[in-house]
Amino acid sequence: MSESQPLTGKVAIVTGASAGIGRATARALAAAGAHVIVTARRSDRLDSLVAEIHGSGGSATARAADVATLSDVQSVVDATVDQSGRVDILVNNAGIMKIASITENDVDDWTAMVDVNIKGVLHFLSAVMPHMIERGSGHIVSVGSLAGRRPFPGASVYAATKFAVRALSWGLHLELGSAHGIRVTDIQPGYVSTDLLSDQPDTLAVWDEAWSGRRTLQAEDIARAVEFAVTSPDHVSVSEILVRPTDQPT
């Protein structure tokens, strides 16, 4: 292990790694020396990311999966343990955000957010936790949101899912920290320029107009926060990191 690569010998799983925060986080952890298992639904993007990491001298493996499907998740974790013998770091990053007034009563969108943003986190927790408990160490990072501290109009259900992530993270700290040596971190970004709203062009256009002339966060800013948490000394548990754009007015 070197100062420039403090995660040498560590094995990390990053969900939602095909784009945005997940992709940037995978690159950052690999640069810090970890072997990174990148997972998402889009295998072509995962393959591209692995090639990029290898080209930079890092180590990574792609495993396509849908976090909302427990059997997919279990397969990723089982294959990782079979190949590498351990999971040191889990970054629960996969998430979706559907913006609409609650009065539109779009139950399908609500269910999709619950399936990915809450059940996806629980699925990976269920699959990884026994291995971490057995080894008496590990770090579970979940990418929550500023919306997990306060809702905003059009995102009541999304905010509810991120409130759940925040509550779960704190509960995990209490149950897994001193008893099992497992650290837990909730990363809470404000507005980040990613493709999270790429499937909602009208909403994205409104947000882009509202942010015209203002500086947003970039995916790499959140990746640095994740890296800070997981490279802190073992006796230090960074429970929450709230990262807001300086120009965010609310």
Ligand SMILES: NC(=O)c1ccc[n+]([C@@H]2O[C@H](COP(=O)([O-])OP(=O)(O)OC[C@H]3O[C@@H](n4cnc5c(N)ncnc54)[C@H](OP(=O)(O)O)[C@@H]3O)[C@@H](O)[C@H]2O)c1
Second form
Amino acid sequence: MSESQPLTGKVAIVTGASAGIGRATARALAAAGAHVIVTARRSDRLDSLVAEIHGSGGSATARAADVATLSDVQSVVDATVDQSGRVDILVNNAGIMKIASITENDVDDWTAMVDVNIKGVLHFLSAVMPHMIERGSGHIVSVGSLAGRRPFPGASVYAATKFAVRALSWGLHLELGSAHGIRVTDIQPGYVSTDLLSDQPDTLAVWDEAWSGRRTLQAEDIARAVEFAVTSPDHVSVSEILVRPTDQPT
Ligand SMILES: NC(=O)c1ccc[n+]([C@@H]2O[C@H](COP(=O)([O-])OP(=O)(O)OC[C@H]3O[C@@H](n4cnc5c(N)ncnc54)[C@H](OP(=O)(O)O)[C@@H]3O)[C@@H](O)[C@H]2O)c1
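Following the display of the form predicted alone, present the structure of the form predicted together with the named molecule.
Full complex below, order starting with the chain above.
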């Protein structure tokens, strides 16, 4: 293990790795020496990421899965354990955000956010936890949100899902930290320029206008926070990191 590659020998699963924060995190962990399993639904994007990581001298495997489907998730983890023998780091990053006034009463969007942002995290937790407990070590990182501390209008249900991630992370530290040597981190980004709102062009236009002339975060800014947490010494459990653009007034 070299100083520049502190994750050499480690195996990391990154969810939502086909875009944005997950893609940047996968690149960062691979550059730090980890073998990275990249997962999301769009396999063409996962394949191009793996090719890029291999091209940079890193190590990665693509495994397509829908985090809302427990059997998909279990297959990703089982194949990883079969091939690599371990899962050291899980980055629960896959997520969706549907912005709308609560009065629109869009139960389908609420359900979709619960399925991906909460159940997706629980599915991966369920699949990796037995392996981590057996080995007496592991690190579960989840990408929560500033909205998981402070809801904003139009994002009540999204915020609720991220409050859930924060509560779960807190509880996991209590139940898995001292008893099983497992570290837990909740990364809470403010506004990051990604594809998160690409399916909601009207909202995106409003946000773009509001942010005009101000600098948002880039996915790499969050990847750096994940890397900091997972490369901290084993006795250090970085519980939460809130990262906001300097220009973000909320
Ligand atoms: N951007 C921000 O300002 C911001 C702020 C705070 C927190 N976050 C959080 O950061 C995380 C990453 O978001 P991002 O901003 O990087 O957005 P993004 O560019 O839209 O990426 C979202 C990722 O989640 C994956 N995903 C969505 N639904 C999925 C499903 N059912 N199964 C598997 N993968 C799924 C997508 O892959 P596929 O479509 O290929 O499946 C994609 O890789 C999310 O949890 C988000 O809530 C973002």
